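First, one chain by itself: the form predicted on its own, in structure tokens.
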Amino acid sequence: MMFQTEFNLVGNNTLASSVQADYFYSFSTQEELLWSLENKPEKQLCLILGGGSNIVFTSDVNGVVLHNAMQGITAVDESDGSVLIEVAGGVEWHSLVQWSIQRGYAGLENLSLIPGTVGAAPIQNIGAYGVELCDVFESLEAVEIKTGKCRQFNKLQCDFAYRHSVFKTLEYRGKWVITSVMLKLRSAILNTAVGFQTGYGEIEAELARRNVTELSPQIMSDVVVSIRRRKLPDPADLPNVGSFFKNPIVSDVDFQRIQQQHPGMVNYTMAEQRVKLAAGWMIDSLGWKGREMDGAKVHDKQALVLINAGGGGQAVVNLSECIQKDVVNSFGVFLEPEPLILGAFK
């Protein structure tokens, strides 16, 4: 087991940023992870990398990159119409979704085709079409980088919120390696709409187009995959990190103000007198869709997707900042980036 030196990460991030890591090590077991933490170059920064689908590199990494390649999916317990499954952190997320659907388990179908690995999913609390990871989450195990100690986190300790978890806070960010995740899925599904989240216009329209009368995890997954493939470019063809901005959440009072000025504003009512605004609609309404700037481009079909058109991660960040300023000036709303943006490492 050896660290690779001067390792180019272009193949380890979906934005295809050609940046170099001083040291790179891919671990496939917890023992290999602990070895890497004990034997890494002294005082060198550790960056944990999964599928690289939610990260923007803007410079070289002057330190150690640890790549989580741990594999394995196990059904731990099945009873009372539900099943507990334990999934290693390096498993590709969509592979897990397919594995669960093939066995008749439900709960992950709306999260089909989301890029990345299972270990990264709780950090971001990934979500799509009305379902979030926290809806099926039970617990996770993680190793502390500083001490090598293993700890279990339950749902409450993870502090999940919209695209947020405790692992994005200053206290925990970059300090833990998630080695496995425990999920609770439904193991017996009746052929009814009960238990499936279909309350999104695109899903309803696709179900109608297919003349679907009976739902199943497979049908729901096929619908979501079809929608995502129409809207989102394959990173292998157009390097990107998926949706670049979070949908902003504002108070009902602020929403009323914004709606008076922009009556067509797409929105979703939430609890506690809050409203989620459609970031893509705002960007599109300002004419950004399809625009290119210094080696970065807004996707032609989805304004939330920013593409590396040759300028690398920094060019994408520069483009995102121009969009942010335009949205603030026009709507009075700040768009928070969804991926982790990594600048100069010291």
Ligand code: EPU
Given for the second form:
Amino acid sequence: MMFQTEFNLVGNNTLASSVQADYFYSFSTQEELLWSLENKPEKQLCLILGGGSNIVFTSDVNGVVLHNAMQGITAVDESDGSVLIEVAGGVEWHSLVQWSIQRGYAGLENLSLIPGTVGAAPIQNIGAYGVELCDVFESLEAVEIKTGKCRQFNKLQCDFAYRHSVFKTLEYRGKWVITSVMLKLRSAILNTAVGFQTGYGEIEAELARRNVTELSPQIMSDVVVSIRRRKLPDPADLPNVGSFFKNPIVSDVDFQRIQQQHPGMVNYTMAEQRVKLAAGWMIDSLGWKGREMDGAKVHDKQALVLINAGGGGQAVVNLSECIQKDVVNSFGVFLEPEPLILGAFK
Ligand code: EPU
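Would you mind giving the form predicted together with this ligand, to go alongside the form predicted on its own above?
What follows is the whole complex; the chain from before opens it.
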């Protein structure tokens, strides 16, 4: 077991930022993880990296990067039409989705093709097309970086919300390694009419286009994959981190004010008199789609996605700040970045 030094992370982040980590180690077992926590050089930063699909490096990492490569998917219990599966943190999210679909298990189909790993999924409570990780989540196992102690977090303790969990709060952020996640899927679908989330407009349209009469996890997954492929760029071709901003949530009163000035504003009504606004629509309506600025570009099919067009993470952040200013000036709304943006750590 050994740390690699001056390790280039270009292949370990989907934005393809070419930055160096002082130390790098990829762990495949709990023992290797504990070894690396005990033996890592004393540096301020100890960063846990999964697929690197929700992180923006703007400079070299002056510290230790630990890459979670723990593998394994096990069905631990099956009863009453549901199945509990335990998945190691380093498993690629989409391989898990495929694994479940091949077995006819339902629950993950709308989350098809999301980049990243299973261990990273709870941190921002990944979501797409009306489903979020928390809908199928049971519990997770994590190791505390400071002490090496193992702990279980149940669903309540994770405090999930839209693109949020306890692991994004100051108290927990960057302090835990998620080593495995327990999910509860459906092994028998009794009523397909209520068994699948088809409410999202684009899904309904694609199902109609395909003349689908009987739903299955496989069909839903195929539909989601084709929608995503149409709008979201493959990081292998166009380096990106998916949505760069969260969709902002405002009060009903603020929404009424904004809508008066911008009647076309795409929005979704939420609980507690709050409204979620489509950040992609706002950015698009200001003419940003397809614009390139100093080596960073707004994707020409989805304005919420920013691409590294040669300038690296800092260029993408500079572009994102221009967009934020424009949106604040025009709509009075602040767009919060979705990925973790890492600056210089000294
Ligand atoms: N829109 C535009 N122009 C654009 C982009 C969007 O007018 O350039 C409009 C669309 O026409 C639509 C609305 O804005 O009416 C919402 O767009 P879309 O359905 O593409 O979804 P989104 O809100 O932009 C969110 C998630 C995605 C997820 C999709 C589908 C966030 C931050 N993003 O995007 O998640 O795949 O919904 O559920 O919530 C990610 O997190 O990285 C991600 C890709």
